[in-house]
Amino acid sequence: MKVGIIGCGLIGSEIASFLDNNKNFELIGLTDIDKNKSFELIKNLKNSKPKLMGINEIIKKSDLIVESAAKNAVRGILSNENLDKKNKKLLIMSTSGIISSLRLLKEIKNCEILLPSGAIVGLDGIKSVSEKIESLTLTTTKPVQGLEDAPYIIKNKINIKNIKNKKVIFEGTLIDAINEFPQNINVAATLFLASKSNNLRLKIIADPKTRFNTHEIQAEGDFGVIKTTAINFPSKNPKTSYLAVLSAIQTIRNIESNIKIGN
């Protein structure tokens, strides 16, 4: 299977490293808005010889396209004329970019869209009860450095380095949060897509005393109550949980497996 990666940051690099050691996949192309990242990644690969390509060429030539760039890249990928072909697959990491492109997503009939569970757990259960959810909350707690430079922090002039104890810095809806925390909101977007719930409420907490990213989900309805908690080590990028990296790699592993676990 020929693979192209759009976005050569931490997640794209980890996926490339996995593919580099897997004979069932051929990494043929890479692209990033920062060409130096692409060149550095190519140099570090041992077995693969991917070429530096444009997005259009990657989509055209790849059987599996991996998006690990940013939410702003998703619309262009979904609307690309070469995407909606039989036997193509698109793995999207920046699920927050889908929310403003749901119409484009629904128009895709042939390309298989893969959305890893990312930094949360329990999505199988959430999907199972998606039509019966009456209330749904996601509480995300992060180290303060994982929230630095978020538009919400800058706009409201929050001196996040001065926070001494755990503090709620945001409460609201998914739509409210997408533009305010663009690098922290993929978890919420994935939860929304799995639950199909317009009742999703978000809470973001800054905690200067933790080094973990914690995501707590609570769903209620006539099925009962589902509660999940994922306490994740940050990756080398404090805005990204290591579990999100592992989730992406497992989603790719599932492609080559004839045994599917979960719904």
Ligand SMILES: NC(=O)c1ccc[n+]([C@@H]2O[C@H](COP(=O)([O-])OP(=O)(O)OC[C@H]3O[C@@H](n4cnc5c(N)ncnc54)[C@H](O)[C@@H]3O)[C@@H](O)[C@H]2O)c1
Contents of the next structure:
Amino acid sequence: MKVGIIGCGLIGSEIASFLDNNKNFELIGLTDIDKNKSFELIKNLKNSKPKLMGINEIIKKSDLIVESAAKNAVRGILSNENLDKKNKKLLIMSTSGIISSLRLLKEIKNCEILLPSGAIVGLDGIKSVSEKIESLTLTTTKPVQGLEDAPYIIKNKINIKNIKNKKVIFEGTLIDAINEFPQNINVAATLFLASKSNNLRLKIIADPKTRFNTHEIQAEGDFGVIKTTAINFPSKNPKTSYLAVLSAIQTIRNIESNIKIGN
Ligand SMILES: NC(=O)c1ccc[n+]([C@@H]2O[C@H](COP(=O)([O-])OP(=O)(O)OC[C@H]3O[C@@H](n4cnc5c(N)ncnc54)[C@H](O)[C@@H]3O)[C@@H](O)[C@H]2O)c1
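Switch from the form predicted on its own to the form predicted in complex with the ligand and give that structure.
Whole complex next, starting from this chain.
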């Protein structure tokens, strides 16, 4: 399977390293808005010889396209004329970028879209009960440093560095949060896409005493109650949970496995 990577930061590099050691995949191309990142990644690979390509060429030539760039890259990928072909797969990490392109997503009929569960757990159960959810909340607790650049914090002049104890700094819907916390909203977007629930409520908590990103999901309905918690250690990129990296790699492993566990 020929693979192309869009975005050569932490996740793109970890995926490239996995592909580099797996004979079932051939990494043929990669791209990044920062060319140095692309060249550095190419230099660090042992077995693969990917070419520096444009996004269009990557989409045209790859069987599996990996988006590990940013929210703003997603629309262009989804609307690319070469994407919607049989036998193509697109793995999207920046799931928050899908929310403003839901119509484009629905129009894709042939390309298989893979959305890893990322930094949350329990999406298998959430998908099973998706039509029966009466209430759904995602509570995200982050270290102060993980939130201080958020437009919501800057706009509302929240003096987040002076917080001494855990504090709820935001409560609202995904749509309310998407432009206010653009770096922190992928898990909420993935949960929304899995649950199809317009009742999703988000709570964002700043905790000056933690190093970890914790995501708690609570769903209720006539099926019972689903509660999950992922306490995420950071990866080499402090904004990205290590579980999200592992989840992306597992999604690629699933492609080659004939045994699919979970729904
Ligand atoms: N789904 C999840 O649970 C989850 C979890 C963690 C991160 N993410 C998202 O995955 C993406 C990658 O995460 P990361 O930790 O590797 O980030 P990163 O910052 O380490 O790497 C992103 C790379 O993409 C490049 N880039 C940015 N915009 C681009 C564009 N338009 N075209 C091409 N390259 C572009 C950057 O230069 C950078 O090298 C981010 O959008 C992040 O928010 C999702």
